[in-house]
Amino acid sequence: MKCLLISSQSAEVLFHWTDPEFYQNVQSQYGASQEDGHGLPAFEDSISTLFAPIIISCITMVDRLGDSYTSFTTENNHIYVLHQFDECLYIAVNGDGEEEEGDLRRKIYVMKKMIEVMFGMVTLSSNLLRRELRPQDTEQRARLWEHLQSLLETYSHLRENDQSFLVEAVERLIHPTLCEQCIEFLERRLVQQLNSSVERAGEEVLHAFILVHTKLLAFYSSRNASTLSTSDLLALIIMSQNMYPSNTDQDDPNPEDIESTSGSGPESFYTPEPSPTDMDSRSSDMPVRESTPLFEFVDPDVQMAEDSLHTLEVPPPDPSTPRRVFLEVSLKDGLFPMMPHSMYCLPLWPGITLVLLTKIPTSAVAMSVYTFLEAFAKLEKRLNEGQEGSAATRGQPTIHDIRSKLDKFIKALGASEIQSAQLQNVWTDFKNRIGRGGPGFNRELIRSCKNMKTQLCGVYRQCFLIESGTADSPRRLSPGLQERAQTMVQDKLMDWKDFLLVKSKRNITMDFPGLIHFICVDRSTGQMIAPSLNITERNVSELGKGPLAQFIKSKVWSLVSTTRRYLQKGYSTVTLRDGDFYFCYFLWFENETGYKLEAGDIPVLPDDSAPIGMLAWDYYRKLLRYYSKNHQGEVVKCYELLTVHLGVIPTEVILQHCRQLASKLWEPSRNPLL
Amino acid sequence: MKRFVLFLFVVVLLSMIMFVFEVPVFGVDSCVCFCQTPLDRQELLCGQLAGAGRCVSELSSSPVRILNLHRNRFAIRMEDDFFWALGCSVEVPTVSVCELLDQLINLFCFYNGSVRHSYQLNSQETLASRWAQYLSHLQSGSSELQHIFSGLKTIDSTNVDPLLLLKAALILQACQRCPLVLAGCILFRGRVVSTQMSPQLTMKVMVHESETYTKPQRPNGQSSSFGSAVSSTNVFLTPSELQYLQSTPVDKDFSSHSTPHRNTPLKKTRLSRTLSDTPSSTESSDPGSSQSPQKLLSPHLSESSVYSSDPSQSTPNPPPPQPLEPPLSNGKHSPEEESLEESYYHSFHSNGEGGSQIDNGGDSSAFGENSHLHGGGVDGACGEEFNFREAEESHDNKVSEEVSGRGCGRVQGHEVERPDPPRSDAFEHPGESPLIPMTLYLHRVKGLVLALLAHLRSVSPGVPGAPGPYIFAHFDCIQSTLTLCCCVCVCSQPVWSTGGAPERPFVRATSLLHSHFCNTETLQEAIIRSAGAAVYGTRSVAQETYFQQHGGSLRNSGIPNHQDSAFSLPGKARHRLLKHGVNLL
């Protein structure tokens, strides 16, 4: 029973995703509409009717009380989490006990993050975003929603099964020699060759990385590229997993294994399957939804219901078309969020993928648009705070500063194929208005600011969201060039691929008696290390397989959410004796030389604050900034360690283990990978 | 006809701002509210919460239980066409506010019977003021920690002469020998000295005690006519509460008398005897009263012989099943005990007159604190005496541990044999369910109150903790009692509620840990540390204990280190709390 809904302020559904149970639940409340055949519109209508009162109440509360609902819990433990971003209201529902309130809030934030990565600064204009999320054309809408639904499902699947998405940090394959070789290969051979090719159509490869399932084998950024943030990298991994789902957990569980959990039985070792020789398998771009085993359709009614959601299936787009992604760029002159990039996701073998991120030729436009948007947003804020128009325009950056720049910008646009007449009109109107004064001046000016922002977002949309270029010469790395890149890396890794696939399942081993599991995270780099917790039959982890491993897994997952709750309230050390286990959690700061810094105050956040993590909202970046205030001129690093021990081990020993883990874990991997 | 489908409470707990308001069906009638925020804000909130709540409960086919806003948290109860919302700050744990709302509703039903019925009989204003009363009682003088645990306040047994506790238990047992008396408790200034009732029921009874202190005249006019020292009122028990009371070992001997119906004939005879010299204002209040047990109880209770502590007077009834130790029951009476008897006699003999004098005297004092009934002199005496005990602490501790251990053991022994006491979360359908009318009888002597449902409990003054560099909170889940000790400051309740004090981090940690314990059955102990404080929490089936050590260097890097002082907390807690009679082993 799960659902996620995005709604506009007028209770118009901008996006919805439901699992089959929720779908059925809604349909059963509107029994009649289920039979008349047109699945999607009918379902959309019913879901919007059902939620409308809540949405309207929410908006009324904000308008009249300045406060609104953050969550509901019913007696049968259904949870509803609500969050409003600008004019979009997100509602996430769980009715099967699999997600807590925090998980739902996280899901909402992740959905918003994915929308930002996909639509960039268009998200800054509610009006445009509304049209973008809900295209008039029903076929187009179905295609978009299906893509978003699939991303959401991929994310949920990763969050439930992959430790790196549990703690929201990137996991690397631990093999220093191979990693170094690969990085060198990416730098000297691949990126250099791509960027010197004429077939790149003006694009420039900035980042290249190789993923083995969700783990990072090698990452290379070109010299003039800015750092790729962990948040963006995690979002990109979700996208690539959505395109080429790992089949790590698809293996059929062998019923015999459930009996042999005592550990005395013969241990089976992972034997990789022979790689498919059929290279055609890599050319499918669209996500293969069926391969994410999220649901098992037993009930024929459910099957039908789910099918009716996808009646408007459209042919997959050309696989060589890159995805447009909007990522944060940090340059000398500041931080620019949502700058356009192209993402090429090239499958090497099942489970191994090469990802290229390129800078597109027109990306400078995005920076200008952002600068202007920021100036108007600040002006609007000052006006809203009640500053007089004339005073407000003098704030930083002043409108006069950008005036000539904007004039030039509009002039340049006029020469291009971008439709900028409307922007020109609104800008002229704004310039006329700002000279005036008198009653109602502020209100008028605020409206003018809003108009300018909408127009700028509109220009941005035209530049980066609408497929440009002609059919004969699309702006992208040519298919031939993409194929060459793919082959090069395949040749390089051919001998390693089986090893890598195994390695990705048994990344590290532990030799502390009594220690059952640990996760260590370097929050400064957004990287994590943990023994595998794969629980399917074929992928035997350190814990063996079957119910016990499943149990430990559920303990680890709940431990992470528990410690986050404490961290949110300012607690950086937590130990718990729970049943037969002893859990520890530590968060600490070090300087660059490894000197342990004194524990500082950790801000206490409200229950409904943004989720603690790095994917949707980088809590740790904020935490580091907060902590660094008292450590000026020093590079501060932040680490986390979670451990699960058997409860019978003396606490002393447990703490010694933790200490050893904390000091040793990062040693072999200190070499710079990112 | 005014018929309420919905009423809503919004209470800001921590800041003690309270406003109560009720919305009638379909908004036909006007809202009643007495509050500090504008009416339309409340109306809006009321309508929106109820509407959105209704919508969500339809979607999920289940009533809404919790509703969070950015700045407030609401416990919700939806039942039939009723809607309750109790709001508080978001810092109060969800479990606690839900429990508080249940308590509040149960309390209302205890004194008023079914909600629907009450709203048919009484005006909105009257009922609103009652809700307000119960609410303020539940919040009164309590610390933030009490909001978290919603426990009973008891006397600190380590600071009371164990003889007193034993006496109290004996008095209660003596009372219970009367077939009409179901159970009793003895209270002292809002604290429980001894009780035979479940904690939940005791809590309900205590409301009347404090209420009659503050307002000698009950709003519904049901209170009685025995003078201010003696009063009775109609109350309503849920079937499970009644069953629980009837199944006590003591009552088993008289099981034939313990159900209301069988009692009827007996009741009648006694009624005629005792009512002859007391005006019966109760008669007219309830049409079905001739059948109701409380009718029978109240006159019966007014007979001093039944619960007099004089052994000769109690002999007509067979002794309780537990053998009593002669030296204790016949031993020298403590001063409180004597004064109890003495004034009891006084009030009995002089009946209404003496009571009214006391009452008049009380009216002159500004606020209805308990003290006005027995005068400052007595107060002072009590205080001194307890202080004196404190000085002798080391000696007393041993004795008290020993004796109270035995005494409590016996009382708890009863409880073990009983069926599970009705928990507040046992949903009793406040709107409609059949409630069994009873009479609650109260007799007060110098701050001590004997409440019989019959029931008795005795109580002692605040918690003077031994000075020490630590804080702890110990919650006894069985008896629903909370022991607090903040040993750095000389502790009195208000310190806890100020919120700015060094206890603040402790309260926050305790609140988080308590929620965690409530939600995770397997969790046994936890240490959590922020930059300022490390708190240890541990729990078993019977108790939850939280401990924070002051002072000592908290300087650390946060990196795992077994020499870190935070990890020695469990040992320290075990050692320190032993002194307070809390055994963590």
The other form holds:
Amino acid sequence: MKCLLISSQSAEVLFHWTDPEFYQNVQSQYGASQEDGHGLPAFEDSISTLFAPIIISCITMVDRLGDSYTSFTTENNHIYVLHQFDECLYIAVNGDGEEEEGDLRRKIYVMKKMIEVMFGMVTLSSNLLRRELRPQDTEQRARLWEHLQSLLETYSHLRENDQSFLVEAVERLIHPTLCEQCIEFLERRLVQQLNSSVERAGEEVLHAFILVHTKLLAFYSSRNASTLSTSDLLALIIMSQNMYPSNTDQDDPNPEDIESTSGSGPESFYTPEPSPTDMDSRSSDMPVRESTPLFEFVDPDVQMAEDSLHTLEVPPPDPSTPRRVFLEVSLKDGLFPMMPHSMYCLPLWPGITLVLLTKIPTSAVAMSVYTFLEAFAKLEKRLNEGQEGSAATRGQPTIHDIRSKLDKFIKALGASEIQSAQLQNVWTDFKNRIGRGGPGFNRELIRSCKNMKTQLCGVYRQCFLIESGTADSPRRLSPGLQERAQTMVQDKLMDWKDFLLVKSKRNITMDFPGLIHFICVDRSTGQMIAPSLNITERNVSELGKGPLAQFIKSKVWSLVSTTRRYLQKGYSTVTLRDGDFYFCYFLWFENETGYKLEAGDIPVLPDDSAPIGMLAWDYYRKLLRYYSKNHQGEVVKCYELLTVHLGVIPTEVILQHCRQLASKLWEPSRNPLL
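To test you: the structure above is the form predicted together with the partner chain. What is the structure of the form predicted alone?
Only one chain is given; partner chains and other molecules are left out.
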């Protein structure tokens, strides 16, 4: 019994996802009340009717009291978590006991993150975002919702099965020799050739990385590229897995066939299985994750419902067409969130993928739009705080500072564009109001600020969303260039293919007696190291397979959840005994030389705060900024270590293991910098 809903303040459904049980429950509840012969109502109408009282009461409380509830539990133990972002209300529901309140809140924030990656600064305008999430065309809406539902299901699958998404950090394959070779290949061969080709249509490859399932083999960024944030990289891995899901039982060779899974290279020679040589064979080999259908139709009326969005067939996307994604860019001029990029996801073999991120020719427009949006947002905030209009306009940055820049920007857009003409009219109205003054001046100016922000977001939408939706848009790497890039990397990794697939399941081994499992995370770089916990019939972890391995896995997931609750309350060290096991958690800070810094107070967060992690909300970036205030001039790094030991191991031995792990795992010789 699971559901996630996005609604407008008028109870209009902007997006919904349900599991089959919740769907059947809603249909049985509202289908039974229909008159004979009229069939079942559209599921969208049913779910809107179901949630309307909650939405209306929540909006009413905000209007009347300026506050609202964030969660509640019903008599039948259904948990509801609500969060309002601007004028969009997110509601997550669980009725089967598999998710707690924190899990639902995390799901809400991840959904918001994926929407930001897909729509960029359009999310800053509630009116435009409503139109994007709920297109008038029913088939277009079906395609969009199907895609969002698939992304949410992919994230949920990774969250339940992949340690990197459990702790929200990127896991790298540990093989220094091959990693260095691949990074050098990406830099000197692949990216250089792509950026010197005339077939790139003005795009420039900024980042290139190779994934083995969800693990990072190699990552290269060009010299003029910004650092790719961990949050964005995790979101891109979700999108990559959504396009080409990993089926570990089918993708990976039997570990017994490959003797060497560690060291500087294969110690035994073997003949790889024949690899596909053309695009068609590669496409035919792509696995599709087998899962329960989203909805199980048992009633003929449901199957015949033409107005139900779930009955519409959604054609697969063209693999050569890039996805427009909006990512954070950090430059010397400042931080620019949601800048447009093109993402090319090129499958090499099942389970191994090449991802290219390119800068598009008109990206400077997005930076200008963000600069203006920030200025009007700050002005609106000063006006809402009660500052007089004349004083508010003199705040930093002043409207007079951006006046000439905005005039030039509108002129450069061209008067023929409808959106730029509307922006010009609203901008002229704003300038006239500034010179007016008088009673009600602030209220009118606040309204003008909102109009300016909406029009700027409209220009952004026209430049980066509408254009990217055209099938014949020439602004992309040519299909031939993409295929050459694919072939180049395949040739480079041909002899390593099977080895990499096994290595992704046996990334690192443990040699500490009594230590059952550990996870070590460098929160400064957003990277983690841990032994494998993948448990399938063919691929077993260091814990073996069967009930014991599954039991340990459930304990690790539970430990991460517990430590987050303690961290939220300000604790940086947790030790606890659970039956035959002893759990430890440590969070600490070091300077650039590796010297451990004195532990300070960790900020205490309210229960309804954003979830601790790096995907939806980068808690650790804020924590580092908070801690660095007392260490001016030093580069501060943050680390986490979780361990699971047998309960019979003496405490002093456990602490010794933890110290040795913390000192050895991030040695440069073991893990080359990317």
